[in-house]
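We begin with a single chain expressed as structure tokens, specifically the form predicted alone.
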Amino acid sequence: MARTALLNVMVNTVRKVARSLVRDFGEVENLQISRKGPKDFVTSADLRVEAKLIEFLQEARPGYGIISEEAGETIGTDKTHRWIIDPIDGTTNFMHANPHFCISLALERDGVIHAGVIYNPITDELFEAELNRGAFLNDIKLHMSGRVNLADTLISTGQAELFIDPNSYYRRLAKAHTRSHGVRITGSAALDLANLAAGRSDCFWDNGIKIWDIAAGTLMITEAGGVLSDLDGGEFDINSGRIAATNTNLMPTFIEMLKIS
């Protein structure tokens, strides 16, 4: 595929970062770790992959805004760009030496997600998508899975919403379990969501979690021809919190089976 200028930065930007999250990967047991709060820790690794990126995309386009997992936000001067990092979406899998983690970046135009890079650089999986072009991964096409029926998807969740709302979480995770084909919940949203959009699961959701981790994934699901939806049919908001992802076919009763009465 031929990359535009801007996807082209945002790809070699990640790609550059990941060489040294690679080489942390192969230490991780030496890795200094420090608790951030229930069930997510930071490690050093976290800071290090942030503050390269954010020192690259600066030189790269100055001037543009930035919100990243840990190092919070920062105002640029250009109102209308701003760059949404989650250093490294799926810490505890790191941690743990489980290879399913990634980098995820998107930027944000005119509160417009623009475009989108999710790699996971121990599998070497490079998804990217841009506003109104596609998505990719590896240079091949991603399209949505055509299941119609909800007994017959893979759904996938993560677990923001079980220290928000737990009596909701396991009502919707048991639900989930008895009308489907199966539920996954692998550690890390952007990765989810990337798969989703590669066909590989046919469903996500989840309540309680941040920009950072699904604002990449997002655009792949709608350039992949997926649809996103408020946890009860309303107008997805990337800023709430509450996310429900899948095909048009399945939306209906995807929803249906969300909603806690």
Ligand code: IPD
Given for the second form:
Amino acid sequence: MARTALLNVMVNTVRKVARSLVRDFGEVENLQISRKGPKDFVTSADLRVEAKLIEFLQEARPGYGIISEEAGETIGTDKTHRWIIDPIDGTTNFMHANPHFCISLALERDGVIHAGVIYNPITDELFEAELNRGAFLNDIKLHMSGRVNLADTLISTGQAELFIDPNSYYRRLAKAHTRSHGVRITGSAALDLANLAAGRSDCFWDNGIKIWDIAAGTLMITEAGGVLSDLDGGEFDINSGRIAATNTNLMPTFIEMLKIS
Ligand code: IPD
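Alt. form predicted in complex with this ligand, vs. the form predicted alone above:
Below, the chain from earlier opens the complete complex, with every other chain and molecule after it.
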């Protein structure tokens, strides 16, 4: 596939920074067996990755704004563009030497997510998408699953809602488990959305999720033919923390299932 200059910048930046992340992961594997564990090391690895991403992106596109999980927001001189960065999505997995984590990078243009890259450097799976140009996994075009019955689906979710409304979280979880093939809580919302776009699951929801966790992933979904919604079926707002993602056939029954009153 031919990449645009923008995606080239994003993919090259993420791949370059990921090299040191792989070395850090090796170190975590060593520290994992110590009694104290690798928590402090992981925090500094997260910050190092973030600093490098920001440095390379500012070099490539000076003036763009940035919002990033650890560093917060920097307003750019170019008000139309903003990078949205999660240096390690799946930090808890990373900390436990579990290889399910990724770098997630998105570009917002005029308030719309325009491009996204999600890269797991351990599996070497690189997901990328650009508005109206499709979503790809290691150069293969992605398509959402075509399932039509909720009973045949695999669903994924996170844990954010547990900390804001545990009652709703457990009710939704119980319903999702019993009305589908099962629920997976993988610890990386970015990879959940990327894998959903790749047809490896059928539905995803979360409540209380941050923009850097989902920005790139939401574009993977729409570019793979999927749809996004608020949890009550209303319009999706990326800043609301509320997201339901699936294919067009399943969305009505999925929203019905997510209702808790
Ligand atoms: C977390 C992951 C996880 C979700 C959490 C997020 P982080 O992001 O995306 O799947 O359940 O709400 O905070 O902290 O690993 O970047």
